[in-house]
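Quick heads-up: it's one chain on its own, the form predicted on its own, in structure tokens.
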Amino acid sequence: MGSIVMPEALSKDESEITFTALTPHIGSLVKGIDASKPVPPAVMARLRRELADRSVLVLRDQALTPAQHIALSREFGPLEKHVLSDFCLPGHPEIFVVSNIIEDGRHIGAHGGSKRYHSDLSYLPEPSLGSLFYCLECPEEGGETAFASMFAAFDALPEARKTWLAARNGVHDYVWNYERAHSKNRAPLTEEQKAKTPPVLHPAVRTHPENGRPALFISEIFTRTFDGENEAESQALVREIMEFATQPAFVYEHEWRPRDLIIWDNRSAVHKAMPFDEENTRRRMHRTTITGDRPFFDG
């Protein structure tokens, strides 16, 4: 796959900043920008675009402090603040950490990471845009993302399953999921916790408001159901329709090094944490999230 070039319009450094695509359907390898400064408006544009359109960005030998991060982030949107507060960098609440880290007797981030296929905070009404996620420690071996093209998959599907998807919401239930997921490892829910997080409905397919692009809307953690599917049903149709959205063919697996950074876009496509050796190895990384909006399907 070739480099795409920045318009001429663009100043001679600008026009240096190259796009190469990862794989077919997702993820671009972006060179020629050092994030650790502003970014120019033209260039901004052109990375929105292609977050767009591909879906994950990388960008790699960064070297970010927080404020660097933080302020790159906010260039796409404003930023959530995480709910999980204890795992939030002293001072950048934007900032949550992610590592299998021990000291002082406590975690210094959230551990473990899903693994399973998942689009972030797709059980409330507004799920967040995108994050961005830097990497500070990673292991040698294992510890990858992997990121599937909820649009290559939808644009995959027989014709007939794809007009049954867009016809449909689906039910996203957070309480639902940490009840089968989490009963055994963490406190049950309290009532208050859990009016605060009602089961939503959104469309099994959603347009991206950016290109007007088609993508599936769902996640093996937090769909519960189908508009007229019993429980049992959905659930053998969310395994069938993520086995063939999660094929080798849609999915873009990172490897990551230090000072990578990545760029996702949750409104097009889902991902999981690889598995690592958590007991003898350590990895480090700070995540942001944009804020999103609510999904629609412009059928």
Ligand code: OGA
Contents of the next structure:
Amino acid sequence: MGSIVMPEALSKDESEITFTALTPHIGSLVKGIDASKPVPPAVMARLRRELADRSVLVLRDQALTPAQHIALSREFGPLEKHVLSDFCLPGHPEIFVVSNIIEDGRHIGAHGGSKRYHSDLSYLPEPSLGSLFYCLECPEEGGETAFASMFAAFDALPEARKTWLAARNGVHDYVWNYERAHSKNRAPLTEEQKAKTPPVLHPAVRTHPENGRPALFISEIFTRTFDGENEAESQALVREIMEFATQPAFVYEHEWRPRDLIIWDNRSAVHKAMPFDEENTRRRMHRTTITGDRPFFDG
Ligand code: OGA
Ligand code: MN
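Starting from the form predicted on its own shown above, please give the structure in the form predicted together with N-oxalylglycine (OGA).
So here's everything in the complex, that chain up top.
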């Protein structure tokens, strides 16, 4: 009898969890979960549904070791190991460190990037499903993360624009962006790193595989061109559409506190880091990145 899992035990846990909307379109504050402990399957199912519908889940006051962060992340799917292996946590290649901190003359994490809206790993044929981002240290001011709902953005576009975008692919190009954005502040990519990240085509609008809703899938960082358009025209369109898509009504901006954990859905939200005093303050974040599927549009 000892091996029987009582259904009451799971539903009791589930009933203790609350979700509060952070803005009308995006973001949910989750209370009642200790992310350092195994999460029962019924609670995981509820979290996945909330993530699909609200794109961003915020959990405050979580005391997480790297191993616990990884264990919770694995409940959402297999994890990526980032192409920039220098910025992964020693001993834990699943954790990508995002930080401005320099130790022993070396950056401990990715720095000086991600200040424009993007979806993680959109440059892969199978971009990330979502990411779990954990705050270890943050400045008192600045360094927020902004998230924009690509469901709300698509829904609000004029019909002619929706039709145009729904028939388009975007080219997502990691190497092109790296060379324009990081040539001054990071080591050049090796031929091996470049070979791992050739340009890929993705639909400009994707169907969310869990709830069927259409979401814009465009990155200010990685979308280089739309098929049929040259680079200058494409870049002008990316700017115009993303300016519309990231208007305040569709955005949740998170002010970090140490021990905050955010789970975001890369299939329906874009995000970016806000500026902070990188010279005089410390910011240290740990990210796990869940492997995803090939984007599709079945509109
Ligand atoms: C990331 C990212 C934003 C931030 O780690 O994927 O985009 O606020 N981070 O640091
Ligand atoms: Mn990112």
